[in-house]
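The chain that follows stands alone, in the form predicted on its own, written as structure tokens.
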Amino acid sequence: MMGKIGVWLVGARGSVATTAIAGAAAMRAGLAARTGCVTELPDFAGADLPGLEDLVFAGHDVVDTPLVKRAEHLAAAGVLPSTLPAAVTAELEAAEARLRPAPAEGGRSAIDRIVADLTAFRAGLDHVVVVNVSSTEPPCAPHPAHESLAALEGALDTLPSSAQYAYAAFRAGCGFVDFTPSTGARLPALDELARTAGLPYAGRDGKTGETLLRSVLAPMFAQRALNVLSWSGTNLLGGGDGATLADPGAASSKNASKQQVLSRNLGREVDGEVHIDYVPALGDWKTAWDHVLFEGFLGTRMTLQLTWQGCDSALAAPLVLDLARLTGKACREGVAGPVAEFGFFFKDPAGDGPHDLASQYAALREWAHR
């Protein structure tokens, strides 16, 4: 039986993270179905996974709003039950307590503070997960240095802030997460990193609305051998991640991994783009269209249109308890380098692996029990 695993939030009093931690502590108690956690379902009993009851939350945010009067928020706007921030209070403030601020500078000071505030925490516990789910950054400008771990020693203030991250958590013995597009573990000197450390790592981009739709849809217009001429998007969103994907810079990221699900699947680049709306009135819903134009038998026109609605918070923050206990599993059995079996979580899965979303359940199931 595993022990106590400890999740390190980075944007820990953030809506997904604050999801989390409230709604791990809600079934906990029984006061909430299992409803969106992959790894309750059947095909997950008796892997020997972590149990919610052992997971440990902790973290870093650059906001010092408590976690209890985060959760308030969100259940005046209907992401959280009504109830639950009271009949979780203890539970928010145990987690609030091991919270810390996140450094404010960066290279090789902030990345000490990291790898000391996660060292304090593993303290007592069997394993530490890192688990990125703060806003989401621009792309990470190409340099020499990323190239390999001995360059990237001199060179660690050239790392974006989700790169920090990963590299502070392989050197603090942790696996590491990106739920975000940012850059997180994906530069050869972090892979480099985590493999010698012997450490496992996920990501990147959770795969939550419009992006998992298409990882179902895109494999059957191939499988019926249907030619797709294009493929457009539009995604109008509230909330902190609507306001950070705002900016181009940030938005080219996420749009970079949801166009990637449709190449790898269709086995080619189709016309077509993603295009995304802050709409703050929204708040933590977001709402997404797509229009597919294809082509059938003696080249016939046709189109798929498709509306999905959901709540951001509430779409996310089971699975990023799933990947909390399936990288603590990961963890345990000293898996090194990236787990391409998580790829089923993702819109750009790190690892070689299958990105139909049927072919990547199964190979995740597979995987929990092997």
Contents of the next structure:
4 protein chains.
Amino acid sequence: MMGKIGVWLVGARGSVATTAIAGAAAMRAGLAARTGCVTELPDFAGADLPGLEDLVFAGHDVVDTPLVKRAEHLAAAGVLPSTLPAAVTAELEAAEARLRPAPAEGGRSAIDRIVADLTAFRAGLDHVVVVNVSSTEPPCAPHPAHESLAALEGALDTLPSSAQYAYAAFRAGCGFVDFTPSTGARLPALDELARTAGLPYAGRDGKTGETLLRSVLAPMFAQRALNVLSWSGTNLLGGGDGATLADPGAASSKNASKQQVLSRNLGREVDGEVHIDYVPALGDWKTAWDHVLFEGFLGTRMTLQLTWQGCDSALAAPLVLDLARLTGKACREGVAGPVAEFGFFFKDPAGDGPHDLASQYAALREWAHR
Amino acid sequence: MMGKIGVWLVGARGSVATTAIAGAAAMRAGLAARTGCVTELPDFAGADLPGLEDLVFAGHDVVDTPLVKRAEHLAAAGVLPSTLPAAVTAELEAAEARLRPAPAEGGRSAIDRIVADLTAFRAGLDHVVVVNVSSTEPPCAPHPAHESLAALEGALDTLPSSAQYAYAAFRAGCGFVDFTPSTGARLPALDELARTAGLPYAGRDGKTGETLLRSVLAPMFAQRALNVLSWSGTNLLGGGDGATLADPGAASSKNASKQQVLSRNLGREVDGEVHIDYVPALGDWKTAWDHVLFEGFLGTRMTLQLTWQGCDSALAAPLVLDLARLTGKACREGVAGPVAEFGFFFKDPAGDGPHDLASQYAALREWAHR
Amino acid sequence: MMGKIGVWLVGARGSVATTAIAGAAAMRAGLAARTGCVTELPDFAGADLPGLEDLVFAGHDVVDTPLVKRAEHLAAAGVLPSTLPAAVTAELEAAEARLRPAPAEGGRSAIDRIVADLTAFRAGLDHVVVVNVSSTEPPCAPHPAHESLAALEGALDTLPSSAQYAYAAFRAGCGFVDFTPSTGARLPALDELARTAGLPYAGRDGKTGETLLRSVLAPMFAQRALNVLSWSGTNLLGGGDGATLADPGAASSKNASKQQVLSRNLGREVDGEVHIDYVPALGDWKTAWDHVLFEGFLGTRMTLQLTWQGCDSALAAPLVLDLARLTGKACREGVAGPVAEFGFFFKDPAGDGPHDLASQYAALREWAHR
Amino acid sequence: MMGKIGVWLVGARGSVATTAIAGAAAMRAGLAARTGCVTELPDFAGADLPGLEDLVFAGHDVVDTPLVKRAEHLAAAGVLPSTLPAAVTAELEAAEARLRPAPAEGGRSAIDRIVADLTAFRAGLDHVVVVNVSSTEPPCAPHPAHESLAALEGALDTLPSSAQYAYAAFRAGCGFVDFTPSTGARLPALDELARTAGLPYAGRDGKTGETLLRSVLAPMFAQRALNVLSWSGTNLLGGGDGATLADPGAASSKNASKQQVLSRNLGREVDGEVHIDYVPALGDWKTAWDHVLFEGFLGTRMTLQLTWQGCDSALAAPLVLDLARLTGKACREGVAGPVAEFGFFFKDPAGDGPHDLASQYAALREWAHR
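Counterpart to the form predicted on its own, namely the form predicted together with a further copy of the same chain:
Shown next: the complete complex, the earlier chain at its head.
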């Protein structure tokens, strides 16, 4: 299909993916406003991005609940409007037909399966962008084979699943986006592969709540010469992500990204812990409380507290669509390696870009129009 | 005194002024870090601003409690470090000797007295900057004589006190800064006078808490295409400013500035009220609670809440010092009229500048180095 | 119908009434748990209260949207479970058939109409309880005719609508509950009528959020000998009640009840304002923020902040059912005048009872079992 | 000294002990109001408790900073009024003269030393109450010797320090209060000893913030039949207690007490974690944030959030004085074993009493007057 961009979702039956697919269908049908879609802002008009109507969804998942069922569950939980699933059933079923079971096996043979599925999907599409929205992995143990592409080829089994997807995406000629804190393409060997193959990648860990706030508030303290003494945070999450992050290993990936935003904006390490608690009754909702103790003129101590109450899927899904469109454009233009200008979307951006949201937005807008 | 900048404080015995004078002394003596002073950030190194040691404080007040006593009260209330007043007594007494009683009468004769006091103070100084840190006035009723300098000359009695100070400042060859929401120089006739006289002015209404936060958070919502449905705020204030703002007339000046920051950053009016409550027991401390209801993807409703607990004088005083130094530089360079690049400091900036804090900071930094 | 208690709802098509009727039906059908129903707690087992299945709903409203439609609207807004309206359509239609238009005219003839409607409804029922859940009225201007029943008879036109309902209820031999801050039965003349007629009444102003919290927290401060310096509150409300209370007249009734809980529990007036803001986008949801500044040992100042985010109808409706059952029992037992033991439910309880929630609960439980 | 009650503080140079000693002196001298002192409430008038002027302070500590110095540090940190240390120097020095170094060795010989110090202190006093306000210990490993006094005598080395103090207190004929979450007297063998010796004890873990709030709010949810789905908490603490509780072992003692208050009041286990973070810059201040997710009528989900910002010493010290007076009375009256009526003060009360604050207050008041 001429001009079409394939969006291959890893975790395609999850809340974020389902919301993205259903939401794109709703917007195309004129049933929903484009709220939450950054690339629909006037600032991005004329940027020649792939259109929403150009996105074709497919993907892998380890579970097999049909997308229509998943959408109905999300509607019952108040995540999707109650009438939406019925209104976009046809589009959900069309995507359903393009989903494939995730490889159950690991290593080389899994990678081959992924490459084959991606290659088949690419046929007839302009470009394909692989977007990881599956569960967060524990941090990846360092391994010498991850340092160069040559070394990696003989040690593909050492890659965690998210990195296998990045490897397979580049081998199949696709762009790659990691919306989770997992490893993804963030290994020297995979960066080398992306650059060699002339393919773009972006990530990692979508910035949708506490860290989004930190990326505007930390610069504010810095620009006002206020001295942040501690920055503490507690996140209450239900849903799949909450259960995953209740595992201290997985949580440690996420917490590292969260505190990084502070140290990068404030120019030094800041005291304070970040907790992620699994509260099943919250479902797809999350609550973040942040407490900032800071020192002003003559050492006077003051505080800021924040409570953010958001719906994880509603916050993440439109950014997945934005990233698919932007990475689609990067594929078209032959961008190779990390797209630092996409740092606006991430807690721990790939490439060398600014860390405050305002500069990240300016960089993104400029990139889109260049 | 070669290179000296006079700082004429209107309300020179108030909490903000006393904190600024005592704090400047403490920093000069190496007794306090430069926390809270924007112009001391590395970004402003090499900008050739007047130094802290070049500032000479004087001013008017309607009360006559000595500065040393005021500083002791502030220390007892925890606003100044308990040992500070004793450590900077000499500097407070030196400033004390330069204070003059505010004119008790109004109109022409008050203005003449102010001009005379300012002229006497200017002798031997390079430049003088008048900074209004007195109590907030009710909004000024529109008057045809305020529209042009020619018309104003015969109707000086119609000016509220803050505007009389702006008029007198320009007549006496001084720059003018309004740190309050009062009228100050914000009348066409006074703008004309400043431009004619080749003098700079800036204001109004120092941005030190709730509005500071709004100027980074409103852009965040806009850049993420999130639809703010309502933004409500309650401010609890003790101290002099609280008592003044308990008067609905005075509060209405302040509230207008506060909601403006939202509409200018979000591109439209936003639902929600702002309350200012006088809570005497809070003393110099203030608490602001903001509640933001916003809509994301597919109409999902989410909220952000903030609580800011700050010490008004500690937040305002270092900005007064920054503005004195910056406006001193503007005087030296012959800048005439409003300095839009000082919008970083204000709720309702004079001149035509950006409304988000990040752009305001960039504009200020660039101005300082140009 | 033997043992049946009629519940005559003033404002029968409003959110609270609709939720109460639909909820009672859902619980009777075993479709919903008894969460929120105080009289279903183990503490009330064996108290011989009228059963949920004994309640028969009827009432007046000035609007004519059918109950089924109202329930569908509430379900769409997330106030009722999405599948509930369809499941209880038959019960909603049965209640619908018992609703009558509220008298459009005022004064004597309105009262006669109400008495006639109540009398017709009472036929075949054991007792009838009139429950006012209509919009809040402005405070009632004092009038000499309100001081005694004899004087009132010639001046019925001076009664506000809620008091006309109380008058008519007593004339028709019904108990009366005012769930709003309106006047209701709280006039000496109406108290006299209730006592004369041997009928119970209760009210006023259901305690469902901020004031509920105040009635447990104020006693805590008192019992710990902590000195509350100020207690400030901001309430954000959408929906019909929000719009009504945006009117300063109506709000003043409500605010008086709210601060009363503090002064009665703390033994003195406490500084601090209460704001009620109308935020239409909140719909049936309300958010209350309270800020308490208190002094402890040696004058140390400390603070407590609360944010309560509740659904007004979900909080009020089960209490309406509790009060119908309890007042039904009071009717059966010939209780005359205010039932002080129902103070547990109200911001401004009728009769002479305790003001802390714990004692109110104990009094209620004891009353139920006596 | 006739009628005098000795107060032997374990951790006598800590913030809580220093504040209690200095505060008692200030109140006796008429320099401070009795805010925060429960036994000074009108409800306790006529209860014939030992007077504040009857308390004589002494104790052990492992550090040797003089009390006067400690008080000066606390004043500099804003915990004590700045002029207080100078005003009560004589009383602090008098207490200083009665302090003894804590035994450095462990086991039998430490106990002998404590017994000897207590016995010497008792001479000339009516009664002595030992109050543990030292750092929190990790939970005590179960040991068969702790089950009976007979078994314990041969295994005194197995007791943690707080339990050694309880043992020594009873051997020396003193009452015992554990204001910390440590073991103290909470072992069957020590309970047996107290009963045999005819001595009272109370504890444990003073309820001064988050748990105090929980003990009034959990009953409120229960009495309103609201279904608490999760109750999460984060505590930010500086000072010595914060550092101790940063150790997961010590924190686990405290967290167990905190969640217990919920399960005892709600009748079942409730989901949700409690975090204790050490934030050194907070000094003696602590901030607790609680998030409660609850379900109301028809399953509607609602939330309550709390932020408590308190000064630990100011909250704890007056309760230490209250407990010294009350336990002094219990000694006089020959009460043996746990005083369940003192549960009002504790997170994890000894003995069999109610768990909601209102009933605890009623029980305490009644006990005092019986």
